Each structure stands twice: as C-alpha cells, then as structure tokens.
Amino acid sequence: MHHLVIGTGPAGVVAAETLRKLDPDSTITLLGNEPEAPYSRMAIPYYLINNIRSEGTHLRKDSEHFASLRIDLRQGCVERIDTASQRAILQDASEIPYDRLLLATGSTPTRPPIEGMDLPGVHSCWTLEDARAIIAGAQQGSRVVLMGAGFIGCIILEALARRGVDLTVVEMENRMVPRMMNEHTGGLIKTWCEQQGVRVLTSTRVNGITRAGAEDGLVGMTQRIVAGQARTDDGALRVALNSHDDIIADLVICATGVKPNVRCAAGLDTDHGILVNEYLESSATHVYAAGDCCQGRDFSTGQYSVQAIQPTAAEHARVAATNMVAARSHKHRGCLNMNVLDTMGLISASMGAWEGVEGGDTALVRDDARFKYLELQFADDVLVGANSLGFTQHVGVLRGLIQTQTPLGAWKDTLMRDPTRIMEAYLACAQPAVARSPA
C-alpha cells in the first residue's frame, strides 16, 4: 500500500506519522512545496523576535525523524491529481502513483485587489521566507503598516512591537479579531494595544500603496537613524487610507486573511474548501482531505466549514489516516472551532457557538478597567459557546463542558448569576465523584 500525503504542515505530518503507526508495512510519501523542513507557521512570531532560530519552527526537531519512520519526505509542487489512474503529476512533469491520497495542502494568504500590493516592501507573513524578509526590513525604528487585525495579524502585531518598530495597524472591521471577538471585547483589545504604544485604526481601509516620491519631501532629502544606522527614505511607501491621512512606511505587511489551497484539487467537489463526508473522504475514490483545505464538520453547528486552526488540522489528520488504512472505520463527529490568542500579554478566547444560539441564554460578567470579560452561551442547560478576555484559568474547562455537552442542571442558574464559577460547575457536573449542588 502506498500512502501519498501532499502537504507538510501539521495535518500532513500528523497524518504521515499516524499512517506509519497503523500500517507498519506501507510505503509513505510526504510531499511539500517549500525548501524547508516541515515547520509550524504558528512559531514564526517567535522567530521574528529572535526567541528561536529558523530551525526552532520545525515541527520535528530531529533531522532524521522522518527517515527513522521510513517516511519519504520529498519536495515538489503538484500540478494536478489524476484520480482515474491514481497519480499526482508534479510541475516538473514527474509523477507519483498512490493507492491512498491525503490532500493536506493548507491555506494561501489573500491580498486585497488594490494598487501597489506587488511593490517591493509589501509582504505577507506566512512562510519562513516571508519572515526573513520582514526581519530584514523591520528594524528598530522602522515605520511599519500592518494590514489586518484578525487572528494572524494580532500574532504578528506583538512580534513587530517587540522588534521596536513604529507600528500602525489598519483593520477594515469596527474591531480587532472580528471573527472571534464581539464588538465590546474587540474594542478592549484595541484599547489594550494602544496603551502599549501601537496605533490601531479600525473601520479603516487601505485604498492603495505607491512609492513615496520627491513631492513628499522625502527622497534624497531625509535621513533617519534606524537600528543605529542612518537610513534615507528612498524605499519609502505611501499608504493611502479611506478615512485618515496617508502613512509613510518602510514596510507594509498584509495579514488580511487566508483561503484554502485547493488548486491541485481540480476535479474534486469543492466549495470554500474540499468537500468531504463524515470519514473525510473527498468526492474521488481513495482521496481524503485534512486541515485548512478541508471543509469538514463543525462540532457546534453540524454544518461543514473550513476551520483554519492547528487543533482541527491534527484531528482531521488522525481521522483521515485511520480511514486510509481501514476504510470508513472512524467517523469524524466534528471539530470544535476554538481560538486562543495572546495579544501583547492579553489572553482572549472564543469557542463553539460563542455568538449564541436561537432561543438560548447568555451569562455575562465584565470588568473593563481590568480588561476582564467572560460570556457564556447556553442551549437549555448545556454550555454551547464562550467568549473570554483575561480569564486564562477557564479555557480548558470551557472547552471540556462544550465538547462533552454536559447537562448542568441547577448549576446553569448559578452560572447565569456568576459565570466565574465555571470551574465549580465543571467539577460538580463533569466529575461525578466530587459532585455537589451549587450553594
């Protein structure tokens, strides 16, 4: 049996390792399209602030890890999949046959269709190559514009601030992290960042980027001290905004979102991502999908959607690999959409149906002065979602109660009055040995 895994992110790596564990005698090929060892994009911010070297981003630290598992790690870019003959055709015209195929091709950064996005000095922050370019350009004192204050943008934000740059964040929505925070909590994160010296412009759009010219009084005229060295403004960029004055920047970083990488999935059924069934099988026989490219079941809604988060990638990988070895032996019941974010020391989290459900109840406690907020969402007496800021001790408990769909009984009324008693409710309802009634 030859298992071919395309993609060397967390989904691909976990799948290859699971395949080896479940199918010791098989041939396993792990194919990636970057000239790097498999690495975690979530580790890139630590590389940006020099906490780790590039090797520290690697998913597996032992250089012989894949060889020791008899996993053939290769580099190559897939042009298309021929599902009839069960072959992957690469851009160099070489072919890799397979008996079972897993597409774990991840996501691709999106860029808004505005003038100047292809200029030198404008970068995404998605690959190690991107990170190296940013490190070269984001020296202490450099003027940096970060487009996007979503999950990825906020991770990059802290790394840039710690590099000592003059940072402006531009976000189209009316709050930061709009896909995981409501208007109030997103606004609190903005206030927190501004107190740390970061300029944040919400409800603001970049209209275009151009080279700053002589008319700006810059080129060949102005020198500044950046990282202890004199720098002229010859490479400066003018960033035009819809509702604020233009910004002169040395570097522009685009973090406006990602989209599933389904380019090589031509011929398969796709929507936002690759469509799969409850076994993570695609519309083609013996072809599976996992991770950011996969439109899998959402635990909370029962619907199929793309969850571009690492825990989902790992869970998809294990389920898909199990079914590649033993067809339709393991159903995927759905992944919990959960995000935990550290923004300059302020921890925020959202999980499940955090915006609430029809006919449900909401419990809320907040202390804006201390940047604390906890909101619980219920369907009857079951916790179905949560949104929090500054309550780090509750994240695991909230996830456990949501995923186990534990009936809370009388504890639901207690939590409606005081959501911070969630740990007591968990111990009483999810741990029968210590169960007790609320006081």
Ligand SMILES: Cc1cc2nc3c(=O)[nH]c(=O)nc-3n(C[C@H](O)[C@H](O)[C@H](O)COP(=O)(O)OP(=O)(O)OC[C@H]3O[C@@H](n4cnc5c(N)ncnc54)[C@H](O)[C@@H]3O)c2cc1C
Given for the second form:
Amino acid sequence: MHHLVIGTGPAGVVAAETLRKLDPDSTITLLGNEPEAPYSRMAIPYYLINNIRSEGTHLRKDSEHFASLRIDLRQGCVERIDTASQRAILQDASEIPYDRLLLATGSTPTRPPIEGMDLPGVHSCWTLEDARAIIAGAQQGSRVVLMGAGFIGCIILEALARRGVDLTVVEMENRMVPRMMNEHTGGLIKTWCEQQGVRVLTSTRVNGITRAGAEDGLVGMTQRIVAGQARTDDGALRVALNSHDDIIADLVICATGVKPNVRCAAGLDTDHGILVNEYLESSATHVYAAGDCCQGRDFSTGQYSVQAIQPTAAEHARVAATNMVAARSHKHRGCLNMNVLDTMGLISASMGAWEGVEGGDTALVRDDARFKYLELQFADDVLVGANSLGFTQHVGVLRGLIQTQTPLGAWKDTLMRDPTRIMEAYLACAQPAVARSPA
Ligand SMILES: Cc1cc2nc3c(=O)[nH]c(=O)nc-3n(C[C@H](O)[C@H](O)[C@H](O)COP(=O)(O)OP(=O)(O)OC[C@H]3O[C@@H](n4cnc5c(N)ncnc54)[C@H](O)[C@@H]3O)c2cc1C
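The form predicted together with the named molecule is what I need now, so please give it after the form predicted alone.
Let's see the whole complex now, leading with the same chain.
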C-alpha cells in the first residue's frame, strides 16, 4: 500500500506519522513544496521576536525523524492529480502513483486587489521566508503598517510590537478580530492596544500603496534618527487610506485573510475548501483531505466549513489517516472552532457557538475598566459557546464543558447569575460523585 501525503504542515506530518503507526508495512511519501524542513506556522511569531531560531519552528527537531519512521520526505510541487490513474503530477512533469492520497495543502494568504501589493517592502506573514523578510525590515523604530486585525493579524501585531516598531494597524471592519469577538470586546482590544502605543484604525481601508517619491520630499532627502542611527527614507512606501491621511511606512504587512489551496484538487468537489464527508473522504475514491484546505465538519454547527487553525489540522489528520488505513473505520464528529489570542498581554478567547444559538440563553459579566468580559451561551442547560477577555484560567474548562456537552442542571441558573462560577460548575458536573447542586 502506498500512502501519498501532499503538504508538510501539521496536517501532513501528523497524518504521515499516524499512517506509519497504523500501517507499519506501507510505503509513505510526504511531499511539500517549501524549501524548509516541515515547520509550524504557529511558531513564526516566536521567531519574529527572537525567542527561537528558525529551526525552533520545525515540527520535529530530530533531522532523522522521518527517515527513522521510513517516511520518504520529498520536495516538489503537485500540479494536479489524476484520480482515474491514481497519480499525482508534479510541476516538473514527474509523477507519483498512490493507493491512498491525502491532500493537506493548507492555505495561502489573500491580498486585496489594490495597487502596490507587489512592491518591495509589502509582505504577507505566512511562511518562514516571509518571516525572514519581516525580520530584515522591521527594526526598532521602523514604521510598519499592518493590514488586517483578524486572528493572524493580531498574532503578528503582538510580535511586531515586541520588536519595537512604530506600528499602525488598519482594519476595514468596525472592530478588531471581528470573526472572533463581538463589537464590544473587539472594541476593548482596540482600546487596550492604543493604550500600549499602537495606532489602530478600524473601519478603514487601504486604497493603494506606492513608492514614496521625491514629490513627498522623502527619497534620499529625509534623514531620521532611529534607535540612535541615521536612516534615509529611501524605499519608503506611501499607504493611501480611504478615511485618514496617507501614512509613510518602511514596511507593510498584509494579513487580510487566507484561502484554502485547492488548485491541485481540480476535478474534486470544492466549495471554500475541499469538500469531504464524515470520514474525511473527498468526492474522489481513495482521496482524503485534512487541515486548512479541507471543509470539514464543525462540532458546534454540524455544518461543513473551513477552520484554519492548527488543532483542527491535527485532528483531521488523525481521522483521515485512520480511514486511509481502514476505510470508514472512524467517523469524524467535528472540530470545535476555538481561538485563543494574546494581544499585548490581553488574553481573549472564543469557542463554539460564541454568538449564541436560536432559543438559547446568554449569561454575561463584564468590567470594562479592568478589560474583563465573560459571555456564556447555552442551549437548554448545555454550554455551547463562550467569548472571554481577561479570563485566562477558564479557557480549558469552557472547552471541556462545550466538547463534552455536559448537562449543567441547576448549575445553569447559577451561571446565568454569575458566569465566573464556571470552574465550580465544571468540577461539580464533570465529577458526578461530588454534590451537583450549587450552594
Ligand atoms: C503567523 C501565524 C500564526 C498562527 N498562529 C496560530 C495559532 O496560534 N493557533 C492556531 O491554531 N493556528 C495558528 N495559525 C494557523 C496554522 O498555522 C494553520 O492552521 C496550520 O498551519 C494549518 O496546517 P496545514 O497542515 O493544514 O497547512 P499548512 O501548515 O499551510 O501546510 C500546508 C503545506 O502544503 C504545502 N503545499 C501546498 N500546496 C502544495 C502543492 N501543490 N504541492 C506540494 N505541497 C503543497 C505548503 O507549502 C505547506 O507546506 C497561524 C498561522 C500563521 C501564519
């Protein structure tokens, strides 16, 4: 049996390892198109702030790891797959036959269709190569514009702020992390960042980027002293906004979203990502999908959607690999959509049906002055979602209660009055031997 895994991110790596565990005699090929050892994008922020070197991002630190598992790790870019003859066709026209194929091709950053996105000094922050360019350009005191304050944008924001740059964040929605936090909490995160010296422009669009020219009185003329060193503005960029004055920047980082890599899945059923069933099988026989490229089942809604987060990639990978070895042996019950974010020391979290469900109840406690907010969403007496700010100790408990769908009984009314008693509710309800009724 030959298992071919395309993509060397967390989904591909976890799948290859799971395949080896479950199918010791098989041949496994793990193919990626980045000139790096398999690495975790999640670790890039630590690299940006010099907490780790680039090797620290590698998913497996031992250079012999894949060879020792008899996983053939290769480089090459798959152009298309031929599902009739069960072959992957690479850009260099070579072919790799497979018995079972996993598409774990991840996603690619999107860029808005505006002038100047291809100028030097404009980068995404998605790959290690991007990170190297950002490290070179984002020195202490550099003027940096960050386009997008979504989940990934806010992660990058934290790292940039720690690099000591002069940072402006431009977000077209009316708040930060709009797909993760409501208007109120997104607004609180903005206030928090502003208090730490970051300029945040919400409800603002970048209209275009140009090289700052002589007409700006800049190129080769203006000298600034940054971190004790004289710098000219040669190479500076002019960022035009729809509702504010233009900004002169040394570096622009675009974090306006990602889209699943489905190009080599041409011929398969796709929507936003590659469509799969509850076994993570695609519409083609013996072809599976996992991770950011896959439109898998959401635990909370039961619907199929793309969840571009690493825990989902790893869970998909385990389930898909299990079914590649023993067809339809493991049903996927869905991944919990969950994001936890540290924005300059302010921890926010959203999970499950954080915006509530029809006919459900909402419990809320907040203290804006202390940047604290906890909102719980219930369906009957079951916790189905949560949104929090500044409540770090409750994240695991919230997740546990949502995933186990534990009936809270009388504790539900207690939580409606005081959501901060969630830990007590968890301990009481998760351990039935302990008294279940709240005091
Ligand atoms: C800066 C940053 C911070 C992040 N922080 C978090 C976080 O805190 N928490 C979290 O949950 N998630 C985080 N993420 C998101 C997380 O990294 C992704 O959800 C995760 O990488 C998805 O894993 P994957 O294996 O599906 O895809 P990827 O990691 O994108 O890997 C896909 C691989 O497939 C390769 N590939 C694509 N097409 C082809 C082809 N045609 N042929 C061969 N190879 C191909 C790609 O080059 C890539 O190596 C972060 C992402 C970034 C960029």
